[in-house]
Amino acid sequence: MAVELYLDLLSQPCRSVLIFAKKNNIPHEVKQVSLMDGEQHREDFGKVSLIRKVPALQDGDFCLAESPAILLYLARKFKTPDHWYPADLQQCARIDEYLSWQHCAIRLHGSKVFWLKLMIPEVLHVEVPKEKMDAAVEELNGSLKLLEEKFLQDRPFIAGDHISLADLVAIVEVMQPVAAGLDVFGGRPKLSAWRDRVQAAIGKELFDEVHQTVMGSQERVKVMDGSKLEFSKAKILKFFM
């Protein structure tokens, strides 16, 4: 039976879940949930995810939230190749370490740049002070430095010689500020080479397919109806500004 995946591909974690499901031929059905349209607040979605966030998974009567939990569930249920989440204790620990760190680091900082550089000025029509933007980029640079020096070091991938869930979760976060027009790879040959390896391991066609929506954001914002975000505008500004 196919699992149901509730996704919005503007969301980094949603992209990681979809790439993983497609790459591993996991039977799945995508249920679109537009965060920009507030569809996470629908009554039917609330029955799947009480926290009203995507991604969410439904497998029969079983519902699950949070992308690391969903990725691990899919890996275990469908017995995906070992390299995604190895049996080796220390390789597995490397992945756990990255997944534990990234929430309040590269995920937060990449998202902040995406909103400050693109969504807030272009969709919410609120001017972002230069010092706010500069501080956000500086925070992101710090996280990218740690990704290179602490988590990658001299390894091809985060956990070793093969792609893992850690790399998948990392690459979608790194691509978020890129979609807003920030070049994060310039002057970072190690990060660029890692990106190329991750893309090759995933398959460039699949990688580009899943990133098509977010990578078109700079054009998409020109026709976005900002009034649809009025219900959450104050919350967005408080969080990112």
Second form
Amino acid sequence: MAVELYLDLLSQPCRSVLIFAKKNNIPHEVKQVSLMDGEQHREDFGKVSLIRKVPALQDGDFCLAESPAILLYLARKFKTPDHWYPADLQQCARIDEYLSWQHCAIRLHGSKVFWLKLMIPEVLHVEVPKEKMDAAVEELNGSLKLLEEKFLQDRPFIAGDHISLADLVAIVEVMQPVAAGLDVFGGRPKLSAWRDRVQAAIGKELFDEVHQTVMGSQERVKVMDGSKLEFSKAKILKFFM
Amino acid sequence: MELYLDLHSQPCRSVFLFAKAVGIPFEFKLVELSAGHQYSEEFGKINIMRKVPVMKDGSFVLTESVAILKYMLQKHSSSVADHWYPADLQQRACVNEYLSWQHMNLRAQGSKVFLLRALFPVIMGSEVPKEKMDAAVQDLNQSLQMLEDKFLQNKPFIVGDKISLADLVAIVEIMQPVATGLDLFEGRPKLTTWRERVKKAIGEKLFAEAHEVIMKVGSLPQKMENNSNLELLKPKFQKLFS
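Go ahead and give the structure of the form predicted together with its partner chain, now that the form predicted on its own is out.
First the chain shown before, then all remaining chains and molecules of the complex.
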């Protein structure tokens, strides 16, 4: 029986879940939840996830939120290849370490740059002060530096020789500010080489397919109806500005 | 095994409590945050990110409390009861769901309220603006509501009948703003009875021991003011408070 995945591919954690499901041939059905249209506030979605965020999974009667939890659940249930979340104690710990750290680091900083650089000025039509933008980019730079110097070091992937859930979760977050037009990889040969390895391990075609929506953001905002986001405007500004 | 800790820090408390509760031997290495020990050259060699907790098992160094908890659990799996991180697929997923959600919710908001109430005046030299404090407390209340409505519901613990890593991580985070004198349990009978269950499952004495320093947080501003590292710490906090 196919698991139901409630996704919006503008969202980074939705992309890691979909790539993982597709790469491992996990039977799944994608249920679109358009964040820009506020569909996460629909009554039926509330029954899947009270947290009202994507991604969310429904497997029979079992509902689950939070991408790290979903990824670990799918890996275990469908017995995916060991390298995604190795049985080896130390390798597994390295992945857990990354999955924990990234929430308040790369995920937060990359999201902030995406909203401050693109969505807030272009869709909400609110001016973002230069100091705020500069500070956000500086924070992201700090996180990227740690990704390179602490989590990668001289290893091909975060946990060693093979791609794991850590690299998957990392790459989708790094792509978010890229989609807003920030040149994240320029001047970062180590990060670029890691990105190439990750894309090759996932499959470039699959990677590009899943990133198509978000990579079209700069074009889409030109024709987007910003009024749909009005209801979230105060919350968004409070969080990011 | 060495654990680098300051029990003022919530994730340090969950790591400390777990190791003690299940009987995992460790050497306690104090990293006094209010004295700026995390900025020492020595500690920088242990953890480039200069945060606690850190675990050192032989030459293997690990940061992030959630990772440390899972590592200790796996390493000592033969002597640690299943309920801490159940083998059952769905129960385990529910633990992971909480451990993921809490970073940017209860942990973030509880920490913010704590820092505003305990440290803002000594760092910024003025009282916290009312709107700022009210907004922070409101966000924290929303997270507590989610903890009750979604994670606990009508269960004794987050993942059913017994305590797990989820409850442990949750309780230490709630205790942070509570330590500043904010009674978050008032008007929340469900949360109160859950707290009592958690304390009992951990051991009341052990729980009190782990929370001894944070409950004396009133003396923290004075400790910091007398500290030569205060000027070094100020800019880092100012960024948080702006």
